[in-house]
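As a starting point, one isolated chain is supplied in structure tokens, in the form predicted on its own.
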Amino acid sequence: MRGGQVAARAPVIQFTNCRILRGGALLREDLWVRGGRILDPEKLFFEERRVADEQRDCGGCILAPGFIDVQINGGFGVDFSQASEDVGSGVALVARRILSHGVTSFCPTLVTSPLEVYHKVLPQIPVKSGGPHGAGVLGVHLEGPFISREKRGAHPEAHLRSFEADAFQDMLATYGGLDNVRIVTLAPELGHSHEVIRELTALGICVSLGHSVADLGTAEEAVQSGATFITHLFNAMLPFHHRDPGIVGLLTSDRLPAGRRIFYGMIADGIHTNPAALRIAHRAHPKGLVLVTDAVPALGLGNGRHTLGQQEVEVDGLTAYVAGTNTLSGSIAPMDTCVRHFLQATGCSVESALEAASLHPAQLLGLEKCKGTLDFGADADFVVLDDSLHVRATYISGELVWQAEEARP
């Protein structure tokens, strides 16, 4: 039986009595799901004269696209840039905690690491559908080695590395591979950098400037050669300056190539990114702003000491610091709690926030025709939300795959 088929004899879910995020508004509609996608209703009326065989009331709630981490370093003690024989089941840990904070698909991310960890690491972390077991692995976020010693931050000095005469090559020998990589951060004024931007993009991975202490003109170039993100923007690089603003000022940049979106990362945990900078980054380039948490294995823990491959981390309160030093070391912010300071520090509105943690990861990633959106025929990836932006239920491919315990029967 021909797929089209059996999705058509699937039972046909209507939520009704909710508010659901589409087209960058919240409108008064019922959201039908059939075979994990989004049905057209009016195709089911009038083409197929069905009518929905299951009807959930959502209680006046905000259905929005299930959220999209880019940059998350682990959490819940796992730690994805530590090797071992069984990464799985530490992807698949986390995988399932953060379903709780309306995540629905996520690129794990590596820190600068050995070239053995790598090794060992990629091959153990394949691109996975998400559903009851957790949410779904877009692919792999490599944040390093190839970076600034200057703005290493968090990133060990010891295992940094610059690009050989075969640029492109000695990446590849670096990683092992690119088989389940996303997205790669680099510095742009690294030499040969260029190059291997080219060759990333051709590929269809993501390139991301940061860790970095690039002019604008050098990220002007970056961008030309094929980059399309930032990482954790205003953090890891030069500060803004009116002669030159550095990478910052790609935000408003009129060099870049015609039709081409930049979208910068931030982090609204409240400690990384001061309220007014979130509001200058969000009112000069909004349709750019992806919402990350860089959330460090930390997260969910409390304080103490912990790891971020191969640093100590020490977590005071609501702050990670690199152990004995004042060096911010990711956040311990889940991505629920980043949408919900987003909303509060910018004023932005709550469409803007939702979207800024579903469609523009979408976007960025090249998946906005199925994820990050609740247009007809998108995944049926969604959160369940009340009006101050809690979590209430988390859904993929139309299957409920988290509830608050309030929420429940």
Given for the second form:
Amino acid sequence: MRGGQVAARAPVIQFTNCRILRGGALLREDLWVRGGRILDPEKLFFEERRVADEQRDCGGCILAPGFIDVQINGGFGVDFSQASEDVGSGVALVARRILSHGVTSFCPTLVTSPLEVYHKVLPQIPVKSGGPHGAGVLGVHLEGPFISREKRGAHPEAHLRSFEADAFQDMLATYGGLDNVRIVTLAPELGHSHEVIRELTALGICVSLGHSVADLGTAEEAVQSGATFITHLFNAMLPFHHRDPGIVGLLTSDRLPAGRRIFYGMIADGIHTNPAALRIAHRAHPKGLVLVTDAVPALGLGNGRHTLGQQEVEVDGLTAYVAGTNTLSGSIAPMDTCVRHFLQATGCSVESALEAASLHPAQLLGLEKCKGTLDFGADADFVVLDDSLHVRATYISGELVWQAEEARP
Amino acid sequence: MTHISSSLQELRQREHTLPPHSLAVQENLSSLPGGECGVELQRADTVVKDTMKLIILDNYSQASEWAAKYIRNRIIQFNPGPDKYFTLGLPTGSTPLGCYKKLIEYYKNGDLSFKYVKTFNMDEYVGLPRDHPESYHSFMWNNFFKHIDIQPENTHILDGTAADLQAECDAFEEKIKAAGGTELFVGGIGPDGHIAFNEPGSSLVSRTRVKTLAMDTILANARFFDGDLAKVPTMALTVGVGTVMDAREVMILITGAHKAFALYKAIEEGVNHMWTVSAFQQHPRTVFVCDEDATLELKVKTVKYFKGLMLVHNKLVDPLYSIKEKEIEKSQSSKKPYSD
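Return the structure block for the form predicted in complex with the partner chain; the form predicted on its own was the one displayed.
Shown next: the complete complex, the earlier chain at its head.
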């Protein structure tokens, strides 16, 4: 529990000899934690007249907010889109294993699936706080089935849907309810999409545009109706054209509602996007870039054949294809690999790379007060990184939940 | 004058043959020029009476380092403990930053501890929340307290948001008294010659109270508030001139050409409430630590005189004591009087 009085009696831990990411900069500051939250040491000193109960030397490492993955389809053999008998265990397994990638919160993602799968699986993936058992579940990301046939990518054609007349009810019936849902990816060119976007937005669900052939005008209208995210920019959408930039044009659109920022997911695994394209997007709109893994069940399993949704995939090194085709089938690069690749490909600052994996996804989901940040009062979910951004340790609520082998005593 | 200078020469030569740690030559400034030169041979590590030392270093960083070394030696030689705290008065502003950095370095190297040190800050703005980035609480936390091993309950800073400001000031005076008075009060000087926020016209026997800031001070502080005069606080709580005069020793840090005129007024002119630092001419034990630039308005004669004394004054910071080697140093100094 993180109640006030209980927290006040909890021990104060001071992480020393580190650089922390705060306010967009890496500061040579200590990180203070109490009761699972980041503590203001100045307030502790002057108001409570207390010092730390325990000091932990971080060996000069970087302390960054824990990474947040808003698009991950499974991993380690677990497929979120499969109506297995024990969905909960599968989610828990992935939640635990991604701790070593520095991910402290994530959105299990379901690709286009038949109704039965949604009805069975969704109720079994509740929102859950992270801890030693694994990264926290922020809610489910439903990628499909209301997407474009032409841009379905690896999604099974048989289960694609378009909206019926009573669009929102149709969607509710398809998913069987929207409890536990955090993000919905849809194609805005589908009829009746606007009322759906408005309803979802009103419910606090993030609407993302993807797997679509929408032109820029349609995309802008969708944003005006409430859409705030673009699913894996460049992939499964019309390519940028200088007279109709399509969804990609949202990055520099001047027709977005005032004060609204559009976020866009990017798979920075070195395969899904050419580094030059990654750089164009980053330079055009750096503050909206959200690193996602879009990882498939083959993540962490190695070469060979594995299952994704209703299809088979073939893994070869860092690449996964729909078996027997050249269609990419999601990435198997862990989040920390994506952060390192993004840093190297764009030449951006370490701070920017870290924010793309933590602060920006938190802002997308409206969680920036408690996640994706090391500001006072935020949840103490953070990752200890060396200078080359390899994960040395992961903390959730101020508790050590994973540690690299060499670091273990 | 030649009679005096030759006897001084003699004295200095004699000084070289004596155990370096045990003696220091002190001069009484008010005897210059023309009058008798009151010279006393004193022990540097005991309470010295009737001394004003003007320490002149080449630049800001050397001045900061000298001051830090002096504070370090004073604390260590005082040998504080759970029943005997070293009470230190502290300033804020850009002048003491270099000194604080060096003190932090000494702590980090294990040469100095603040465990048995109690601190009393000189002042705080009225109306600024404690966690405002420009409050003096924030300054002390960020530039000093958070880097050292001082106990929070041993730090005292006036609360500018107290409901009853004068009661807060009175309570502060009581706290100083309860702590046994101040052993060493470190301060700076404003361009208008003020000590703490004792603006021109302040009573020289004043105690801790609320003061309205002079325009000079508000202008000088504007740079910390985005250059916006409207944002600068207009009132502050401050220790009085009398409060600082009560300290057993006072050290004033003065660096930079913009402080030169104030230094001139403080030590070469008379005691005057328009230049409140001048009050320390009547304090039994004061050290002014300056850089070259701060002496630009002084008479060449004054500067040469005190620069000449640096050989002697440097004995106060050399040897530099450390809590690590304190026992070794002590025993060595009695066996081996010559360090060179």
